[in-house]
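In the form predicted on its own, a lone chain appears below as structure tokens.
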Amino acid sequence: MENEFSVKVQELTRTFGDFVAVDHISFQVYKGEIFGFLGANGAGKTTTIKMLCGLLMPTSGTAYVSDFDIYKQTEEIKQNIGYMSQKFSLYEDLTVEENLEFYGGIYGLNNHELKIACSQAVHSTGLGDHLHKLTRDIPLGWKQRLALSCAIMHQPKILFLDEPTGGVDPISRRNFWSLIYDLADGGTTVFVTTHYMDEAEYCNRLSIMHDGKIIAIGSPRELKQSYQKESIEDVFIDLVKK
């Protein structure tokens, strides 16, 4: 029977000297779901994503991404995921199209595959009118669409998005989430970190992280019912105060 989980984490821990950034966290992410990590800055969300993407070695614990061990199979993990960091390194002096071609090349796409991938990315994100503009000249909301396009050029099974909508206006955020839903509907597992309470409501399931620990996990509805609150923001505030 095929494994139903895209990500499996058990007692994952990362320390920096005496500081515990991620403290024995355990969770699982189902294939094709939108799984959210909600927490304030410094809660440990980015450190967790970096470990799962093979960019940072854990101190202890275990984790598997697409059934690949994060200790032993980091290269296999990188081939099967897409990663959009908080500060995605788009090349400002390249056009939108040149950025797409560059990242497609990094993922090893041949010319035929690259042409198809660029076409699909432009179609799915609506970048057509901006293709020949320098990346520095397009608005932030469109830059984030471009960053997403670059992260999915190779059609990854799992997409990691670290604070993907930071700094953009509410309409751009809502439009970006429409793209995330489209990807999930197509079978992509989406793992997203956020500190926006309204975005947390968009996730299929959600973990709330505080001081390196996961202090609650469940669907937004389950969490609101469990803590008898009307919003995830109220749940979050109630948990963090304890």
The other form holds:
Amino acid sequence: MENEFSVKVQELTRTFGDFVAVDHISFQVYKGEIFGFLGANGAGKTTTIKMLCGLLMPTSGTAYVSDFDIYKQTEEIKQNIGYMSQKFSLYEDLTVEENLEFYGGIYGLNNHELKIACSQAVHSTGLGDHLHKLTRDIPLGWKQRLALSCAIMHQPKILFLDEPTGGVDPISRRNFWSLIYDLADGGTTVFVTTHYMDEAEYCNRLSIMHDGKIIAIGSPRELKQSYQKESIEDVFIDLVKK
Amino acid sequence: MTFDIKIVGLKKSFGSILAIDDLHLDVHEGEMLGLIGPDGAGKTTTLRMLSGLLIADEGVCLVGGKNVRSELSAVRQFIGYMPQRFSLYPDLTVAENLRFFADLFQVNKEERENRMKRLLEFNRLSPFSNRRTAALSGGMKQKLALSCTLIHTPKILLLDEPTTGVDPVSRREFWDILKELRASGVTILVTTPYMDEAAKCNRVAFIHNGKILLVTEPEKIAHHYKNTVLEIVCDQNVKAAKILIASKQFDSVHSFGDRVHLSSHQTSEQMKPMIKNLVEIENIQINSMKEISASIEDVFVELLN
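Can you switch from the form predicted on its own and show the form predicted in complex with the partner chain instead?
The complete assembly is shown below, putting the previous chain first.
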């Protein structure tokens, strides 16, 4: 039987000296789900993401990403995930097209695959008019779409988005989230961190992390109901301030 | 002297790009006005001209009744400007950074320690006064930057996206501090890409292509939206949104995770049966469907489309 989970985490822990950054967390993310991973600065989100992406060894506990073991199969994990952060990591002196080709090349696509992936990226994001412009000359909202396109050139099963929309205006954010919905609809699992609680409402399910522990998990509606709050922001502040 | 801002017919080009195009805006004394607009609309350029860092091609900026162009040194006495990337010295402690800015603004020594103590308490940074700035969290850095901006007790504050990248707890705390500043009589002009922050201002101004399109109070925002907005919740929201978009019967359809918002020039009585027909034929069950008032974001999106 096929596993219904994309990410499966059990008692995952990571310490740095005496400091417990991630403290026995357990959760699952379903295939094709948009999962919001929330927490204040310093809660342990980035440490968790690094472990799930195969960049940092856990101290204890288990985790499987797309059925690969995060202790032993870090290379397989890297080939099956996409990652995009708020810093975008785009080459400003390359054109939009060159950035796409560069990332496709890194992911080991051959020329034929690269062509298909580029035209798909152009089709889904509407980057066509900007292909030959230098990346530094395109507006922030377009850079964000380009960064997303680069992260999915190899059609990853799971996409990690680390604060993808910081400082981007509402229209660009809406467009960005429509792209995310299309990806999830096509079966990609999306794992996203954000500081903006209106965006948290876009997720199918959310977890809230505080001091290395997951202190709440559920759909936005469930969380608002069980804590009797009007918004996810109020739920978050109530839980984290305690 | 009235601590307000008056911008009349402001224009600024960079090469062939017209960044600010005949912009007019009034900020009243003691109010908090949120300047919102898409990336590249001219928000930062406007603030830079108000603070005298950039010279306008045409038009006048009056800050506290004084012309920024001809009386800049007087204006600098009573304005505080916090740019997007505030230059704090990472190797200095919190207190040392404050002292440095106090010296820059020629705050005298007796006054200085008093003010620093008050600001550190006000911004809840006292326990960290000896911490190196590099070791502060994002939220704490923004509070320190604000403290440095306040060291010469400005009467008018210009803040450029002060909370980008800051977590929700620190963000709410930052806005509580702004509210207290406003209560103490400070005039605040703040830019933000976040509509929930705009809602905390007493007025918002929409800027697009270097022009102000609308100035209004957040409570009255719905009056500026002619369409009906419906919120529906069904068992498959994303699929429902797709079907509703494909039907081309509505002006906009947007899925927000556990609900879908539709906007249309039709009445809700006209919309409801159409929606029901469209989604139920695809075996999607509607749990609720109600008319809601338009948000700042709805107006923002409509103004720009």
